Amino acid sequence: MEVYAPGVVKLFGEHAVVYGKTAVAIAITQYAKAEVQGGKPGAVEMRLLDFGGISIALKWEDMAKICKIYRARKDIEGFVESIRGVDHRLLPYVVIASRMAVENGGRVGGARIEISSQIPVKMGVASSAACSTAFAVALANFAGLKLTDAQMIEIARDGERIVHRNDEAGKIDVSGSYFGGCVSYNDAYGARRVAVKSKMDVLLVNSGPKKPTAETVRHVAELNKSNGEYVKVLLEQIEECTRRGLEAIESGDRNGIGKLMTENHKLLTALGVSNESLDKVVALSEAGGAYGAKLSGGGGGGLAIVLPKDDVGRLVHMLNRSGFDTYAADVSEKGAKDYVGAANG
């Protein structure tokens, strides 16, 4: 049995939903894959297929005994360290598997997983996101776990908190991953999908080599300590960005989600996430003529998000003399939960 996860980019909201903001992101048509079948009985054998297959097989102890020490972590920094004889690149499925394990009394054994991705990583498209969500489904699915999307959703996070460090981690991307399609996501509500009344389809902009987004997390957390109202007022602006986002988005209005998009960059900026070069791709797309532009995901480079009008070739081939790779993205309408139930074999 397959499960696939799409890639997500961010149209609004980016850093501000770690703060309990809204953030507005679509799926597009670049998938991870988890593939499950039979295993050893009463373990879970997980295998990274990009990362030369590197494995594990985890025992129902063991589960038991890494959910222990995970639910009692101060911080995740700490949990991660405290991990001896794992590689970290598989510690985010690690975690998965032994909450699933833990909270569903032990019903995850005799599983064999392979992840795979098609999906860039570190470029702000939520790779890691998408390799969660798809493996936390695609294990649920095989032990025949019946979880509300919510729950889906919190403990596919888990993966993403290991990656970047923080717990406030995943929100957007694996609720976009998951869904599918446009969605959107804030703390009292959880997450939405976005009725779209317009073409949503966009074009992805290598600005080149990427800070870590653990990396940017922290420092906006760092800004924010050291002038919190600062920042307070930038959240603030980023939210009512993305709320007027959403009302363009509902109502079909392409050149005013552009504007904004473009706007929630600069604040972006202002925040001290972005960079010269993602600068320069929002600068070229506005002067090529594009509704609008932005940073997606940690920034620190990697991929910018284009709204294109019309004539998308001129402003591809205007992009790509400028040294930056561009290529289309279509919007993924289906999404991790299309698989959820899906029968074994």
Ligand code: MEV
Contents of the next structure:
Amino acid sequence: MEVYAPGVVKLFGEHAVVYGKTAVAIAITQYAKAEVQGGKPGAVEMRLLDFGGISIALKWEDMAKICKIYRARKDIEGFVESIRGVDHRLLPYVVIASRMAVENGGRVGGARIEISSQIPVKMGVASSAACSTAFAVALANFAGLKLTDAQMIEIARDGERIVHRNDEAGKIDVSGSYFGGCVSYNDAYGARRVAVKSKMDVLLVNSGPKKPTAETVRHVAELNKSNGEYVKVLLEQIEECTRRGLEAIESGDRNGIGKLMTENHKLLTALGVSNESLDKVVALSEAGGAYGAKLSGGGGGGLAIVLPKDDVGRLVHMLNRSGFDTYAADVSEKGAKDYVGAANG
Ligand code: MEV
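With the form predicted on its own done, generate the form predicted together with (R)-mevalonate (MEV) in the same format.
Let us now look at the entire complex, which starts with that chain.
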């Protein structure tokens, strides 16, 4: 049985969501896949096809031990350091499987799961979140677990906690990949599908190499420690942008959505998570007549998202001539949730 989970781009609120604010994302038609079949009795075996097939097989005792250490962690950084003998690229899946096993009385054994992805990595389109989400849904399906949407999202977020070294990570990326379409998340109401009035196709623009999201998330945390008042003001302004952005999405006001995306980008620049190249893409997009543009996700490079007007050809030409590759991205209405409960075999 196969589970597909889409990549996501963030329209509003990345970074702010780590501090309890609202974020909005759309799922795009690029997918991570988890394929599950029967394996060694009692064990969960996982294999990463995109990394030369590195794999690990965990027995119940291994999973119980890892889950115990994970639950007792003081911080994620310390937890990751304390786990020896496991390739750290496998750790997100190891933790998800271990927690799922322990929280469900060991009922996840006998599974063999292969993970692969067509989503570009380290570009700001949530490739790691999509892999964790596909994996969590595949394993829960295999074991016949009946988890609520909130439980599925919470457990898949463990993957992002490990990847981004932050306990608050993965709220918007996992929610978007799980539900598909347009999704908002905040700590008060959790994840919600957003009704979209206008078409939400976006243009993705490669601004160049990207810093790891863990690094930009850490930058904001350090700034928050050293200059909490500044960060607080910026996060409040981002939240206001997101609130108005959601209204614009729900009323089909593409002009309003674009303007607010650009405003959100400028606030992210003030937060220190943009770079010259991303700022240039945003400035070119504004000059080229787009509704708006911004970085997506962790920032520090990677893909910018542009909300284009209908005559996108001129803008694409202009961006290409300035050395930036562009890709059209369609919205994926399907998310990993569409595969929940899919039959084995
Ligand atoms: C990364 O795609 C989005 C961030 O808000 C981090 C997170 O929410 O986990 C920067």
